[in-house]
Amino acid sequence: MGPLITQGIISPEWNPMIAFIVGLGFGFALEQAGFSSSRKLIGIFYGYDMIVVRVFLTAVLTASVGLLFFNYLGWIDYDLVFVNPTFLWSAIIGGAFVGLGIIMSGFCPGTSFSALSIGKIDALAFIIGIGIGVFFYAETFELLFEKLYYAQNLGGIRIYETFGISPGLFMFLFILFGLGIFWFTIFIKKKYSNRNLKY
(Lines of atoms letter the chains of each structure in order from A and count residues from 1; the text may use other names and numbers.)
(Lines give C-alpha, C1' and ligand atoms only; values in the text may rest on other atoms or scores of the structure.)
Protein backbone atom coordinates (compact mmCIF):
# COMPACT_ATOMS: atom_id res chain seq x y z
CA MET A 1 0.00 0.00 0.00
CA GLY A 2 2.59 2.59 1.05
CA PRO A 3 4.48 4.81 0.45
CA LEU A 4 1.33 6.70 -0.54
CA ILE A 5 2.85 9.57 -2.54
CA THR A 6 5.37 7.38 -4.39
CA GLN A 7 2.58 5.15 -5.67
CA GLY A 8 0.27 8.01 -6.58
CA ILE A 9 -2.32 7.25 -3.88
CA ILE A 10 -1.77 10.78 -2.57
CA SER A 11 -0.90 13.55 -5.00
CA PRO A 12 2.70 14.86 -4.80
CA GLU A 13 1.16 18.34 -4.48
CA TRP A 14 0.28 17.39 -0.90
CA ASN A 15 3.96 16.89 -0.05
CA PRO A 16 4.63 20.46 1.22
CA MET A 17 1.41 20.53 3.26
CA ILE A 18 2.13 17.15 4.88
CA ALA A 19 5.71 18.24 5.62
CA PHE A 20 4.38 21.50 7.15
CA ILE A 21 1.90 19.68 9.40
CA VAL A 22 4.47 17.08 10.49
CA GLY A 23 7.00 19.87 11.11
CA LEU A 24 4.58 21.76 13.33
CA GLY A 25 3.84 18.59 15.28
CA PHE A 26 7.52 17.79 15.64
CA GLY A 27 8.35 21.32 16.83
CA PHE A 28 5.47 21.25 19.33
CA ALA A 29 6.67 17.89 20.67
CA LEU A 30 10.23 19.21 21.03
CA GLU A 31 9.05 22.24 22.99
CA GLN A 32 6.73 20.21 25.22
CA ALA A 33 9.59 17.80 25.98
CA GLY A 34 11.71 20.74 27.15
CA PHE A 35 14.16 20.56 24.24
CA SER A 36 13.91 24.32 23.72
CA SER A 37 16.37 24.58 26.63
CA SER A 38 19.99 24.48 25.51
CA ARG A 39 20.84 22.74 28.81
CA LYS A 40 19.01 19.61 27.59
CA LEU A 41 21.40 18.96 24.72
CA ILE A 42 24.46 20.10 26.64
CA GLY A 43 23.43 17.71 29.41
CA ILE A 44 24.24 14.78 27.12
CA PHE A 45 27.89 15.77 26.87
CA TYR A 46 28.24 16.53 30.58
CA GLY A 47 26.30 13.45 31.63
CA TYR A 48 23.67 15.08 33.84
CA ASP A 49 20.65 14.84 31.48
CA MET A 50 20.07 11.93 29.09
CA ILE A 51 16.42 12.60 28.24
CA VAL A 52 17.25 13.67 24.67
CA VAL A 53 19.03 10.38 23.98
CA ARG A 54 16.13 8.38 25.42
CA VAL A 55 13.43 10.29 23.54
CA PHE A 56 15.11 10.09 20.14
CA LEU A 57 16.16 6.47 20.64
CA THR A 58 12.55 5.63 21.54
CA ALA A 59 11.36 7.43 18.40
CA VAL A 60 13.84 5.58 16.18
CA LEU A 61 12.98 2.18 17.69
CA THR A 62 9.24 2.82 17.40
CA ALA A 63 9.48 3.94 13.78
CA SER A 64 11.80 1.07 12.85
CA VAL A 65 9.64 -1.62 14.45
CA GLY A 66 6.55 -0.03 12.92
CA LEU A 67 8.09 -0.06 9.43
CA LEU A 68 9.15 -3.68 9.87
CA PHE A 69 5.63 -4.82 10.82
CA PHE A 70 4.04 -2.66 8.12
CA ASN A 71 6.32 -4.35 5.58
CA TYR A 72 5.39 -7.84 6.83
CA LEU A 73 1.69 -6.96 6.70
CA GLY A 74 2.03 -5.60 3.17
CA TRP A 75 1.10 -2.07 4.20
CA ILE A 76 4.38 -0.58 2.98
CA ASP A 77 6.95 -1.65 0.42
CA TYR A 78 10.55 -1.36 1.63
CA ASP A 79 11.79 -1.16 -1.95
CA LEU A 80 9.80 2.03 -2.56
CA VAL A 81 10.98 3.80 0.61
CA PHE A 82 13.55 6.42 -0.34
CA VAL A 83 16.93 6.04 1.35
CA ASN A 84 19.30 8.98 1.19
CA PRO A 85 22.55 8.01 -0.55
CA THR A 86 25.52 7.70 1.79
CA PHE A 87 28.53 9.87 0.96
CA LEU A 88 30.88 8.55 3.61
CA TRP A 89 33.46 11.30 4.04
CA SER A 90 31.04 14.21 3.90
CA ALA A 91 28.83 12.39 6.43
CA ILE A 92 31.73 11.88 8.85
CA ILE A 93 33.15 15.40 8.53
CA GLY A 94 29.72 17.06 8.47
CA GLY A 95 28.65 15.04 11.50
CA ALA A 96 31.75 16.13 13.39
CA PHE A 97 31.03 19.81 12.67
CA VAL A 98 27.38 19.45 13.64
CA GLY A 99 28.41 17.78 16.89
CA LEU A 100 30.87 20.59 17.58
CA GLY A 101 28.15 23.16 16.90
CA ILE A 102 25.78 21.42 19.30
CA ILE A 103 28.40 21.33 22.06
CA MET A 104 29.22 25.02 21.58
CA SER A 105 25.64 26.30 21.35
CA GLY A 106 23.39 23.76 23.08
CA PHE A 107 21.11 23.60 20.04
CA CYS A 108 20.62 21.49 16.95
CA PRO A 109 18.69 22.99 13.99
CA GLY A 110 15.36 21.53 15.14
CA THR A 111 15.58 22.54 18.79
CA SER A 112 16.83 26.03 17.85
CA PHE A 113 13.60 26.81 15.96
CA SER A 114 11.61 25.32 18.81
CA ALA A 115 13.42 27.64 21.21
CA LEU A 116 12.98 30.64 18.91
CA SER A 117 9.22 30.02 18.88
CA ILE A 118 9.12 30.83 22.60
CA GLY A 119 11.38 33.86 22.22
CA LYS A 120 14.86 32.67 23.21
CA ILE A 121 17.56 35.09 22.03
CA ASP A 122 20.38 32.52 22.05
CA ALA A 123 18.34 30.43 19.61
CA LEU A 124 18.05 33.45 17.30
CA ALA A 125 21.84 33.85 17.37
CA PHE A 126 22.22 30.16 16.51
CA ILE A 127 19.78 30.39 13.58
CA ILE A 128 21.58 33.46 12.22
CA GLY A 129 24.79 31.44 12.41
CA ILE A 130 23.12 28.59 10.50
CA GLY A 131 22.00 31.06 7.83
CA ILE A 132 25.51 32.46 7.42
CA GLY A 133 26.96 28.95 7.24
CA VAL A 134 24.40 27.78 4.67
CA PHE A 135 25.03 30.87 2.53
CA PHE A 136 28.81 30.38 2.65
CA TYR A 137 28.47 26.67 1.83
CA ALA A 138 26.11 27.29 -1.09
CA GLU A 139 28.28 30.03 -2.58
CA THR A 140 31.53 28.07 -2.32
CA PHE A 141 30.21 24.54 -2.95
CA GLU A 142 31.66 24.03 -6.42
CA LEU A 143 34.97 25.64 -5.49
CA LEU A 144 35.65 24.08 -2.09
CA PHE A 145 33.24 21.29 -1.19
CA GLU A 146 31.94 19.45 -4.26
CA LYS A 147 34.65 16.77 -4.45
CA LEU A 148 34.47 16.12 -0.71
CA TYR A 149 30.68 16.01 -0.79
CA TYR A 150 30.52 13.27 -3.42
CA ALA A 151 33.54 11.30 -2.17
CA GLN A 152 33.02 7.62 -1.29
CA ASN A 153 29.46 7.38 -2.62
CA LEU A 154 27.98 4.16 -1.18
CA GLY A 155 24.49 4.73 -2.58
CA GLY A 156 21.22 4.18 -0.71
CA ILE A 157 22.51 1.40 1.53
CA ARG A 158 20.62 -0.30 4.35
CA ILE A 159 22.48 -1.57 7.40
CA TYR A 160 20.95 -5.05 7.39
CA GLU A 161 21.92 -5.48 3.72
CA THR A 162 25.47 -4.35 4.49
CA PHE A 163 25.75 -6.99 7.23
CA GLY A 164 24.00 -9.61 5.11
CA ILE A 165 21.26 -10.34 7.67
CA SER A 166 17.47 -10.24 7.57
CA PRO A 167 15.54 -7.09 8.57
CA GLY A 168 13.95 -9.04 11.46
CA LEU A 169 17.28 -10.14 12.91
CA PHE A 170 18.71 -6.65 12.57
CA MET A 171 15.69 -5.20 14.37
CA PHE A 172 16.06 -7.71 17.20
CA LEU A 173 19.74 -6.76 17.61
CA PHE A 174 18.87 -3.07 17.36
CA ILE A 175 16.29 -3.41 20.15
CA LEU A 176 18.91 -5.09 22.35
CA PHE A 177 21.29 -2.25 21.50
CA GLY A 178 18.61 0.29 22.42
CA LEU A 179 17.96 -1.37 25.78
CA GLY A 180 21.70 -1.32 26.44
CA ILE A 181 21.84 2.41 25.65
CA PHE A 182 18.90 3.06 27.97
CA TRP A 183 20.70 1.28 30.81
CA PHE A 184 23.91 3.16 30.02
CA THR A 185 22.13 6.55 30.16
CA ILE A 186 20.74 5.69 33.61
CA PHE A 187 24.23 4.77 34.79
CA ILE A 188 25.78 7.95 33.37
CA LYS A 189 23.10 10.22 34.83
CA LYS A 190 23.55 8.73 38.31
CA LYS A 191 27.30 9.19 38.06
CA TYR A 192 27.30 12.78 36.81
CA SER A 193 23.98 14.23 38.06
CA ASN A 194 25.87 16.66 40.29
CA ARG A 195 27.15 18.46 37.18
CA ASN A 196 23.73 19.94 36.44
CA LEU A 197 24.07 23.72 36.55
CA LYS A 198 21.35 25.77 38.24
CA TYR A 199 20.48 29.17 36.82
The other form holds:
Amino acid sequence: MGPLITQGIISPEWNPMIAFIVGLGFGFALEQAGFSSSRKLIGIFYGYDMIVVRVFLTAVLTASVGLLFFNYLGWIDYDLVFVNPTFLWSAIIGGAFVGLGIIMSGFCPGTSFSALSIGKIDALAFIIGIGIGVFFYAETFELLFEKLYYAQNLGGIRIYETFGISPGLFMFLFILFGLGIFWFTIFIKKKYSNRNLKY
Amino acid sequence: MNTAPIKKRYYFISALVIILGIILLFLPFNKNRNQLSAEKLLLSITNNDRFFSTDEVAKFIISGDPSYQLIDVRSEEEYAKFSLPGAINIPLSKILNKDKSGYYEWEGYLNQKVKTNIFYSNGSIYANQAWMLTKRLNYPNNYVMKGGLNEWVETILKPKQPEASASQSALNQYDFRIAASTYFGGGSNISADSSDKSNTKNNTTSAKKKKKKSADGGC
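Having seen the form predicted alone, please provide the structure of the form predicted in complex with the partner chain.
Next comes the full complex, and the chain you just saw is listed first.
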Protein backbone atom coordinates (compact mmCIF):
# COMPACT_ATOMS: atom_id res chain seq x y z
CA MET A 1 0.00 0.00 0.00
CA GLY A 2 2.46 2.65 1.14
CA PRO A 3 4.34 4.89 0.65
CA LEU A 4 1.08 6.63 -0.19
CA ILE A 5 2.45 9.37 -2.43
CA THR A 6 4.98 7.26 -4.33
CA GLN A 7 2.31 4.68 -5.05
CA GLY A 8 -0.03 7.36 -6.33
CA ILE A 9 -2.70 6.71 -3.68
CA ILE A 10 -2.34 10.34 -2.61
CA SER A 11 -1.52 12.61 -5.51
CA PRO A 12 1.87 14.40 -5.32
CA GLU A 13 0.10 17.76 -5.42
CA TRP A 14 -0.89 17.13 -1.81
CA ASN A 15 2.77 16.93 -0.81
CA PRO A 16 3.16 20.57 0.36
CA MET A 17 -0.18 20.44 2.17
CA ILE A 18 0.75 17.27 4.05
CA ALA A 19 4.17 18.73 4.82
CA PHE A 20 2.44 21.82 6.21
CA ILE A 21 0.17 19.80 8.49
CA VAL A 22 2.95 17.47 9.67
CA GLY A 23 5.16 20.54 10.18
CA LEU A 24 2.53 22.19 12.38
CA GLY A 25 2.35 19.05 14.47
CA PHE A 26 6.13 18.76 14.66
CA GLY A 27 6.56 22.37 15.74
CA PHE A 28 3.80 22.02 18.30
CA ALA A 29 5.40 18.88 19.73
CA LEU A 30 8.80 20.57 19.91
CA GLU A 31 7.37 23.54 21.71
CA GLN A 32 5.31 21.40 24.11
CA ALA A 33 8.35 19.27 24.94
CA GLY A 34 10.13 22.46 25.94
CA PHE A 35 12.67 22.26 23.13
CA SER A 36 12.23 25.91 22.31
CA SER A 37 14.27 26.57 25.42
CA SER A 38 17.90 26.72 24.38
CA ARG A 39 18.96 25.78 27.92
CA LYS A 40 17.06 22.52 27.62
CA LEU A 41 18.61 21.69 24.27
CA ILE A 42 22.10 22.56 25.42
CA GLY A 43 21.64 20.35 28.45
CA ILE A 44 22.80 17.28 26.53
CA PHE A 45 26.21 18.78 25.97
CA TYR A 46 26.67 19.81 29.58
CA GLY A 47 25.05 16.65 30.89
CA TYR A 48 22.41 18.22 33.13
CA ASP A 49 19.34 17.45 31.02
CA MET A 50 19.01 14.45 28.72
CA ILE A 51 15.33 14.87 27.86
CA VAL A 52 16.20 15.64 24.22
CA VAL A 53 18.02 12.34 23.83
CA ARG A 54 15.11 10.46 25.36
CA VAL A 55 12.53 12.16 23.18
CA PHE A 56 14.50 11.48 20.03
CA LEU A 57 15.14 7.86 20.96
CA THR A 58 11.47 7.36 21.71
CA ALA A 59 10.53 8.85 18.34
CA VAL A 60 13.07 6.77 16.43
CA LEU A 61 12.12 3.53 18.18
CA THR A 62 8.41 4.10 17.73
CA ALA A 63 8.79 4.93 14.04
CA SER A 64 11.17 2.08 13.21
CA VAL A 65 9.29 -0.60 15.11
CA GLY A 66 6.10 0.64 13.48
CA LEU A 67 7.66 0.57 10.01
CA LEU A 68 8.87 -3.01 10.45
CA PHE A 69 5.41 -4.13 11.53
CA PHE A 70 3.91 -2.23 8.59
CA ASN A 71 6.29 -4.11 6.35
CA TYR A 72 5.23 -7.45 7.83
CA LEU A 73 1.57 -6.58 7.32
CA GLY A 74 2.27 -5.51 3.74
CA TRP A 75 1.35 -1.90 4.34
CA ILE A 76 4.60 -0.43 3.13
CA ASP A 77 7.08 -1.27 0.39
CA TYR A 78 10.58 -0.80 1.75
CA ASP A 79 12.06 -0.48 -1.74
CA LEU A 80 9.95 2.58 -2.46
CA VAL A 81 10.83 4.39 0.76
CA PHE A 82 13.21 7.20 -0.07
CA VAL A 83 16.59 6.83 1.60
CA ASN A 84 18.77 9.91 1.55
CA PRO A 85 22.04 9.01 -0.16
CA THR A 86 25.00 8.99 2.22
CA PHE A 87 27.83 11.32 1.28
CA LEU A 88 30.41 10.32 3.82
CA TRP A 89 32.57 13.43 4.09
CA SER A 90 29.86 16.03 3.80
CA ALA A 91 27.92 14.11 6.47
CA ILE A 92 30.87 14.11 8.86
CA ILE A 93 31.97 17.70 8.30
CA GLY A 94 28.46 19.10 7.98
CA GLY A 95 27.42 17.19 11.09
CA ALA A 96 30.31 18.64 13.06
CA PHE A 97 29.37 22.17 12.00
CA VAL A 98 25.72 21.67 12.89
CA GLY A 99 26.76 20.29 16.29
CA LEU A 100 29.00 23.29 16.86
CA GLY A 101 26.14 25.59 15.89
CA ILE A 102 23.78 23.88 18.32
CA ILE A 103 26.25 24.18 21.19
CA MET A 104 26.88 27.86 20.43
CA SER A 105 23.26 28.88 20.00
CA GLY A 106 21.19 26.35 21.84
CA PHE A 107 18.91 25.85 18.86
CA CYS A 108 18.67 23.29 16.14
CA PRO A 109 17.06 24.54 12.92
CA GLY A 110 13.66 23.09 13.83
CA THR A 111 13.55 24.31 17.40
CA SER A 112 14.66 27.82 16.41
CA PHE A 113 11.42 28.29 14.48
CA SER A 114 9.27 26.99 17.31
CA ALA A 115 11.19 29.32 19.63
CA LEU A 116 10.56 32.26 17.30
CA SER A 117 6.87 31.41 17.29
CA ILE A 118 6.76 32.09 21.03
CA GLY A 119 8.67 35.31 20.50
CA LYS A 120 12.29 34.63 21.35
CA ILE A 121 14.64 37.27 20.02
CA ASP A 122 17.72 35.03 20.06
CA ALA A 123 15.85 32.56 17.83
CA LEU A 124 15.28 35.38 15.37
CA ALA A 125 19.01 36.10 15.36
CA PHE A 126 19.68 32.40 14.82
CA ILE A 127 17.29 32.24 11.85
CA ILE A 128 18.87 35.31 10.25
CA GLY A 129 22.19 33.54 10.73
CA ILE A 130 20.83 30.44 8.96
CA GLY A 131 19.68 32.65 6.10
CA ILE A 132 23.11 34.24 5.70
CA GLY A 133 24.78 30.83 5.90
CA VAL A 134 22.48 29.31 3.30
CA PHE A 135 23.04 32.26 1.00
CA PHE A 136 26.82 32.04 1.36
CA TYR A 137 26.77 28.27 0.80
CA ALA A 138 24.53 28.45 -2.24
CA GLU A 139 26.50 31.25 -3.87
CA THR A 140 29.90 29.61 -3.34
CA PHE A 141 28.78 26.00 -3.80
CA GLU A 142 30.47 25.44 -7.15
CA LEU A 143 33.56 27.34 -6.07
CA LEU A 144 34.24 25.80 -2.67
CA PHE A 145 31.95 22.97 -1.71
CA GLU A 146 31.03 20.94 -4.77
CA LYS A 147 33.92 18.45 -4.54
CA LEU A 148 33.46 17.95 -0.83
CA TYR A 149 29.71 17.65 -1.18
CA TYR A 150 29.84 14.77 -3.63
CA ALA A 151 32.86 12.97 -2.12
CA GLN A 152 32.40 9.34 -1.07
CA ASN A 153 28.86 8.80 -2.27
CA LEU A 154 27.76 5.55 -0.68
CA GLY A 155 24.26 5.71 -2.15
CA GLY A 156 21.06 4.98 -0.24
CA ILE A 157 22.62 2.50 2.16
CA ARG A 158 20.94 0.94 5.17
CA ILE A 159 22.81 -0.16 8.26
CA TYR A 160 21.45 -3.72 8.34
CA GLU A 161 22.49 -4.22 4.71
CA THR A 162 25.99 -2.97 5.46
CA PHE A 163 26.32 -5.37 8.38
CA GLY A 164 24.64 -8.17 6.45
CA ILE A 165 22.09 -8.93 9.17
CA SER A 166 18.32 -9.14 9.01
CA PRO A 167 16.34 -5.96 9.75
CA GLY A 168 14.62 -7.75 12.63
CA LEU A 169 17.92 -8.60 14.32
CA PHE A 170 19.22 -5.07 13.80
CA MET A 171 16.02 -3.65 15.25
CA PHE A 172 16.32 -5.89 18.29
CA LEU A 173 19.92 -4.79 18.92
CA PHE A 174 18.91 -1.18 18.38
CA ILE A 175 16.08 -1.49 20.88
CA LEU A 176 18.53 -2.85 23.48
CA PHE A 177 20.92 0.00 22.68
CA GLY A 178 18.14 2.60 22.85
CA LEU A 179 16.80 1.32 26.15
CA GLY A 180 20.34 1.27 27.51
CA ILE A 181 20.81 4.94 26.64
CA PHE A 182 17.33 5.72 27.96
CA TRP A 183 18.00 4.28 31.40
CA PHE A 184 21.53 5.64 31.44
CA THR A 185 20.25 9.19 30.95
CA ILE A 186 17.77 8.73 33.79
CA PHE A 187 20.65 7.58 35.97
CA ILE A 188 22.68 10.66 35.00
CA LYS A 189 19.70 12.91 35.64
CA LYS A 190 19.45 11.54 39.17
CA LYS A 191 23.07 12.36 39.81
CA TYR A 192 22.67 15.93 38.65
CA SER A 193 19.21 16.58 40.01
CA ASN A 194 20.56 18.06 43.25
CA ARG A 195 21.77 21.05 41.25
CA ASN A 196 18.19 22.17 40.68
CA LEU A 197 18.68 24.16 37.54
CA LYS A 198 15.85 26.52 36.69
CA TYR A 199 14.99 27.46 33.13
CA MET B 1 10.73 12.07 36.46
CA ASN B 2 10.97 12.96 40.10
CA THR B 3 7.77 11.19 40.99
CA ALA B 4 7.38 7.46 41.25
CA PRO B 5 4.32 6.89 38.98
CA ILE B 6 6.15 8.13 35.90
CA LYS B 7 8.96 5.75 36.61
CA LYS B 8 6.50 2.86 36.66
CA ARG B 9 5.33 3.87 33.21
CA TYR B 10 8.94 3.78 32.03
CA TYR B 11 9.30 0.18 33.18
CA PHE B 12 6.11 -0.75 31.39
CA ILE B 13 7.15 0.94 28.13
CA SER B 14 10.62 -0.61 28.25
CA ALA B 15 9.14 -4.08 28.68
CA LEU B 16 6.70 -3.46 25.83
CA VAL B 17 9.43 -2.33 23.45
CA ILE B 18 11.58 -5.35 24.28
CA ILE B 19 8.66 -7.68 23.62
CA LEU B 20 8.01 -5.97 20.28
CA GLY B 21 11.71 -6.32 19.48
CA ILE B 22 11.63 -10.07 20.20
CA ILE B 23 8.58 -10.43 17.96
CA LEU B 24 10.35 -8.53 15.17
CA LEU B 25 13.35 -10.80 15.60
CA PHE B 26 11.28 -13.74 14.39
CA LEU B 27 9.05 -12.03 11.83
CA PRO B 28 10.04 -12.50 8.19
CA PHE B 29 11.07 -9.35 6.31
CA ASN B 30 9.26 -8.81 3.03
CA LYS B 31 10.99 -7.19 0.13
CA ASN B 32 9.46 -5.96 -3.12
CA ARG B 33 6.01 -6.84 -1.93
CA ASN B 34 4.29 -4.04 -3.76
CA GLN B 35 6.38 -3.93 -6.91
CA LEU B 36 4.76 -4.86 -10.15
CA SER B 37 4.05 -8.56 -9.77
CA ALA B 38 5.30 -11.05 -12.35
CA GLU B 39 1.74 -11.70 -13.53
CA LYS B 40 0.96 -8.02 -13.95
CA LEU B 41 4.21 -7.38 -15.79
CA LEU B 42 3.54 -10.30 -18.13
CA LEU B 43 0.03 -9.03 -18.73
CA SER B 44 1.21 -5.57 -19.64
CA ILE B 45 3.95 -6.99 -21.88
CA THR B 46 1.58 -9.24 -23.80
CA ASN B 47 -1.17 -6.74 -24.38
CA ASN B 48 -0.56 -4.04 -26.94
CA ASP B 49 -1.66 -1.00 -24.96
CA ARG B 50 1.82 0.45 -25.05
CA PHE B 51 2.03 0.80 -28.81
CA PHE B 52 1.43 3.82 -31.00
CA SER B 53 1.41 3.17 -34.72
CA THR B 54 3.68 5.17 -37.01
CA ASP B 55 0.59 6.83 -38.50
CA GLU B 56 -0.48 8.09 -35.10
CA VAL B 57 3.01 9.39 -34.38
CA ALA B 58 3.09 11.14 -37.76
CA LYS B 59 -0.22 12.81 -36.92
CA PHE B 60 1.14 14.04 -33.57
CA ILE B 61 4.20 15.51 -35.22
CA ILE B 62 2.30 17.18 -38.07
CA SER B 63 -0.35 18.65 -35.80
CA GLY B 64 2.39 19.87 -33.45
CA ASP B 65 0.57 18.44 -30.45
CA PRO B 66 2.68 19.56 -27.45
CA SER B 67 1.37 16.82 -25.16
CA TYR B 68 3.48 14.18 -26.90
CA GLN B 69 7.20 13.76 -26.39
CA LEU B 70 9.17 11.52 -28.72
CA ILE B 71 12.19 9.91 -27.09
CA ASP B 72 14.95 8.42 -29.23
CA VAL B 73 16.56 5.58 -27.28
CA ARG B 74 19.29 4.89 -29.84
CA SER B 75 22.89 5.96 -29.36
CA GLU B 76 23.94 9.60 -29.61
CA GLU B 77 25.65 9.03 -33.00
CA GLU B 78 22.57 7.50 -34.53
CA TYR B 79 20.46 10.29 -33.08
CA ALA B 80 22.78 12.88 -34.58
CA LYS B 81 22.49 11.24 -38.02
CA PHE B 82 18.72 11.02 -38.13
CA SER B 83 15.87 11.46 -35.74
CA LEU B 84 12.22 12.35 -35.84
CA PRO B 85 11.30 16.04 -35.51
CA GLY B 86 11.01 17.15 -31.90
CA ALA B 87 12.53 13.97 -30.49
CA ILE B 88 14.94 14.08 -27.58
CA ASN B 89 17.73 11.57 -27.14
CA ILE B 90 17.94 9.32 -24.07
CA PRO B 91 20.14 6.37 -25.05
CA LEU B 92 18.90 3.06 -23.67
CA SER B 93 22.25 2.41 -22.00
CA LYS B 94 21.89 5.65 -20.04
CA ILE B 95 18.26 5.49 -18.97
CA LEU B 96 19.11 4.23 -15.49
CA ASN B 97 22.12 6.53 -15.03
CA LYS B 98 22.25 8.27 -11.72
CA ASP B 99 23.54 11.78 -11.32
CA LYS B 100 26.07 12.87 -8.75
CA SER B 101 23.58 13.04 -5.94
CA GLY B 102 22.27 9.54 -6.61
CA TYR B 103 19.00 10.39 -8.30
CA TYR B 104 17.91 8.95 -11.63
CA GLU B 105 19.22 11.41 -14.17
CA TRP B 106 16.25 11.27 -16.56
CA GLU B 107 13.50 10.88 -14.01
CA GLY B 108 12.20 14.37 -14.73
CA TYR B 109 11.38 13.27 -18.29
CA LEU B 110 10.33 9.69 -17.73
CA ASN B 111 8.37 9.91 -14.48
CA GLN B 112 5.81 12.63 -15.06
CA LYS B 113 2.12 13.05 -15.66
CA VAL B 114 2.07 15.93 -18.12
CA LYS B 115 3.32 14.50 -21.39
CA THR B 116 2.89 11.22 -23.21
CA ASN B 117 6.32 9.81 -23.92
CA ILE B 118 6.80 7.68 -27.03
CA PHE B 119 10.00 5.65 -27.25
CA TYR B 120 11.40 4.66 -30.60
CA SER B 121 14.51 2.94 -31.87
CA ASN B 122 15.39 1.34 -35.21
CA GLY B 123 13.16 -1.65 -34.61
CA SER B 124 10.90 -2.27 -31.65
CA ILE B 125 13.30 -4.14 -29.40
CA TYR B 126 15.30 -1.34 -27.77
CA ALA B 127 12.26 0.88 -27.40
CA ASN B 128 10.50 -2.05 -25.74
CA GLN B 129 13.42 -2.52 -23.38
CA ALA B 130 13.30 1.16 -22.45
CA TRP B 131 9.57 0.80 -21.85
CA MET B 132 10.15 -2.28 -19.68
CA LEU B 133 12.63 -0.42 -17.47
CA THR B 134 10.26 2.50 -16.95
CA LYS B 135 7.34 0.12 -16.37
CA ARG B 136 9.28 -1.74 -13.71
CA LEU B 137 10.07 1.57 -12.02
CA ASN B 138 6.34 2.30 -12.09
CA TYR B 139 6.74 5.41 -14.24
CA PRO B 140 3.48 6.41 -15.94
CA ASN B 141 2.79 7.70 -19.46
CA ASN B 142 5.46 5.85 -21.41
CA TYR B 143 4.67 4.25 -24.77
CA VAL B 144 6.42 2.70 -27.75
CA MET B 145 6.26 3.51 -31.46
CA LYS B 146 5.47 0.16 -33.02
CA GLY B 147 8.07 -1.08 -35.48
CA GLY B 148 10.42 1.82 -34.83
CA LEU B 149 12.16 3.79 -37.56
CA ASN B 150 12.19 0.83 -39.96
CA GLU B 151 8.42 0.78 -39.91
CA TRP B 152 8.45 4.58 -40.12
CA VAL B 153 10.41 4.44 -43.38
CA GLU B 154 8.19 1.72 -44.82
CA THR B 155 4.87 3.25 -43.91
CA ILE B 156 5.36 7.01 -43.77
CA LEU B 157 8.30 7.83 -45.99
CA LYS B 158 7.81 5.15 -48.65
CA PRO B 159 4.18 4.06 -48.41
CA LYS B 160 3.02 1.24 -50.66
CA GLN B 161 -0.05 1.86 -52.72
CA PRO B 162 -2.85 -0.47 -51.70
CA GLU B 163 -4.62 -2.49 -54.37
CA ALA B 164 -7.60 -0.90 -56.03
CA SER B 165 -9.87 -3.40 -54.34
CA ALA B 166 -8.64 -2.40 -50.90
CA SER B 167 -11.04 -0.98 -48.32
CA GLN B 168 -11.81 2.73 -48.19
CA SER B 169 -9.98 3.08 -44.87
CA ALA B 170 -6.82 1.59 -46.36
CA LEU B 171 -7.05 4.06 -49.25
CA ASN B 172 -7.56 6.95 -46.82
CA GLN B 173 -4.59 5.78 -44.83
CA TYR B 174 -2.52 5.72 -48.01
CA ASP B 175 -3.59 9.27 -48.84
CA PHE B 176 -2.53 10.37 -45.38
CA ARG B 177 0.81 8.64 -45.73
CA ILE B 178 1.51 10.25 -49.09
CA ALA B 179 0.77 13.65 -47.58
CA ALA B 180 2.88 12.84 -44.53
CA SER B 181 5.83 11.69 -46.59
CA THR B 182 5.76 14.99 -48.44
CA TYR B 183 5.61 16.78 -45.09
CA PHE B 184 8.61 14.90 -43.76
CA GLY B 185 10.57 15.74 -46.87
CA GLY B 186 10.57 12.15 -48.08
CA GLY B 187 8.40 11.69 -51.12
CA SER B 188 7.75 8.11 -52.00
CA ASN B 189 10.54 7.88 -54.54
CA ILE B 190 13.36 9.11 -52.31
CA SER B 191 15.04 6.53 -50.17
CA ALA B 192 14.73 7.21 -46.50
CA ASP B 193 18.31 6.59 -45.57
CA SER B 194 19.74 9.12 -48.01
CA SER B 195 21.63 11.80 -46.18
CA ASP B 196 19.40 14.74 -47.19
CA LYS B 197 16.84 13.35 -44.77
CA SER B 198 18.88 14.78 -41.96
CA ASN B 199 17.54 18.23 -42.68
CA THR B 200 14.22 17.14 -41.23
CA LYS B 201 15.69 17.20 -37.78
CA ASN B 202 16.48 20.88 -37.68
CA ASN B 203 13.93 21.48 -34.96
CA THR B 204 15.08 18.66 -32.72
CA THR B 205 15.98 19.68 -29.25
CA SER B 206 18.65 18.14 -27.11
CA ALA B 207 17.38 17.02 -23.77
CA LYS B 208 18.25 18.96 -20.68
CA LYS B 209 18.10 17.17 -17.41
CA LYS B 210 15.21 18.14 -15.26
CA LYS B 211 15.65 17.36 -11.66
CA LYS B 212 12.93 15.93 -9.57
CA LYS B 213 14.11 15.67 -6.03
CA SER B 214 12.43 14.53 -2.91
CA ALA B 215 12.53 16.91 -0.01
CA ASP B 216 15.42 16.46 2.35
CA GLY B 217 14.71 15.94 5.99
CA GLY B 218 16.06 17.81 8.98
CA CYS B 219 15.43 18.34 12.61
